[in-house]
2 protein chains.
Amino acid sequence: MKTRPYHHGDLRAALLGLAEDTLRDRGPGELSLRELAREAGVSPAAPSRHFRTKQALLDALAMAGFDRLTTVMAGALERADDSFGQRLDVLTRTYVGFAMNNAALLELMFSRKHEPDAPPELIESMHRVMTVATDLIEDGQRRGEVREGSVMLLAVPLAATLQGITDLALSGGFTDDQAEQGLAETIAFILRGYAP
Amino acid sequence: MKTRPYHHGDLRAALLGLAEDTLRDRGPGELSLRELAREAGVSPAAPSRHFRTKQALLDALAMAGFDRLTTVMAGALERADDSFGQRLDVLTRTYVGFAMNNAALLELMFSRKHEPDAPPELIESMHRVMTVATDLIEDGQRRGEVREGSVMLLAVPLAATLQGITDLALSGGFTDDQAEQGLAETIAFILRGYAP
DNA sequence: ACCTGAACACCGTTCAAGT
DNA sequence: ACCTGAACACCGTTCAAGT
């Protein structure tokens, strides 16, 4: 006779799922560990077996977000052609798409960027996202479509501008046409900056 | 015979000052209204006369930050010469300087950017900062040093890149020389993007 | 190994009451 | 007008104890 392996089944995954739901629906800061426990039907102390602190849960959430973003960006580039301009276009649109659909999660992801006590796995996941961008730039340099210079420094305006255009898009007040034009202008701006 | 006008003198200003200190020394999230009250020597309920919620205090803090940033940027531009390139250089360096000296405050300032329930005065203060940048761009367009196009859209990569280079600088691991070179490269990148 | 129950030391906010 | 004292409804975290 089979019994459930333990009280909940997979409390860890359940907590992460519930956390992402409330993050999406009610924003960060509305996230309470006790409330997640209630929703999962366990006692207030139960989550501590899987996440030693609330911050650890947030970090796990952020890490999953970075990994998903890396996957979706890398996947989109695989389906793109070879020219740097096209690839940059694809990367930008993929990023903005992800950001629009995961605004609160993205905020959580980047809010941990500065803190020095972020766990190494999280740092690594953040790093992997950046690598997609720096690889693209390096590739562009090899093809002679991007000027020479430190890849890390060249990546800054790209990463920054992606975040900026996302912020502007999320703040709303745009028709689809305006958003599309803004995106196109922004991509053109970056291309100019990268021109040899 | 003169008595103190009321128990504290100027609790509102005292709370703001104490809040900025702990923001700087221990980061946001360590900011507790009750603790501020303790430090100010008043009861836990006292702050509510001046800030109806904790968020109201944070908003006041952010607003003061935006106003100071506007003042320092506008002031720097007044002492700059006329060419767009030079003015952009001054603006960028002033912004990065402010950011380095007020990292936690800046994070607080921009964390409120998305929320829809931000008070109108805060929105206005944020707007005034942006106006310094858009005015510079418009001026550049008049001088023929910046290509035509929506000023708002042209401002996006500038604002975004300023934030990006600041993040990178704050994340550390740079010598002064590297930081200087990175800043110079970033400014050059933006100038290329703006070229007619 | 995983979870409960109960406790600890905090929060933000409210509200009658004091000065 | 400004503040106190006390209360309310929450937190995150810890820890012995249960299964």
The other form holds:
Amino acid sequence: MKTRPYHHGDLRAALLGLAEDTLRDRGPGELSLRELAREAGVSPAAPSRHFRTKQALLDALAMAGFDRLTTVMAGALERADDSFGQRLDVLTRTYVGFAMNNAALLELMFSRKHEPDAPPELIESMHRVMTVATDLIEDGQRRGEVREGSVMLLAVPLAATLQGITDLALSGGFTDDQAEQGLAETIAFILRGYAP
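So that was the form predicted together with another copy of the chain. Now I'd like the form predicted alone, please.
Partners and other molecules omitted; one chain follows.
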């Protein structure tokens, strides 16, 4: 009987990649550490060196998603011009684009944030995403392009609007043109709300 090898070049990364594929294609209920080990070509016990439970794997996948979203949003803002309106446009479109391309991952990312046993690292990675938005608002206030007020309170309608437009876009009831027009209207709506 041939046994599978225990070691793998970067098993943790391979498992996360395979888990994300399974999540996207079949949902979180279909994730199995044993099945992922088989797909990675390692022994059934090998994944336990990185993820003791399926929930630990899901939490790591959510954290990786938050890290990726933070990197994508920050990178997009670095390429944008200095005006608040243009930066908000870029941030909004980047978030919605990420959500559309990673719907199952985004759902996983935000599903655990209020659960009492959510790991602190997961909450911290979620806060890093929020910091990108609050830093944008704060910068807009310094430049006089955003009205005064608590940055955290001003971030609430932005977060709610982004989530709402994402949910509507993912529901599939829009043509590409309608989705684009709706996104442009949403951005204009947010800008009016932030105006001094």
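Worth saying up front: this structure is predicted, and the values here are computed from it rather than measured. Residue numbers count along the first chain shown, from 1. By rigid core we mean the largest C-alpha set that fits within 1.5 Å across both forms.
Participant: When the rigid core is used for the superposition, does residue 134 move between these two forms (threshold: C-alpha shift of 2 Å or more)?
Facilitator: No, its C-alpha moves less than 2 Å.
Participant: When you overlay the rigid core, is the Cα of residue 68 off by 2 Å or more between these two forms?
Facilitator: False for residue 68: its C-alpha shift is below 2 Å.
Participant: After fitting the rigid core, is the C-alpha of residue 33 off by 2 Å or more between these two forms?
Facilitator: Yes, the C-alpha moves 2 Å or more.
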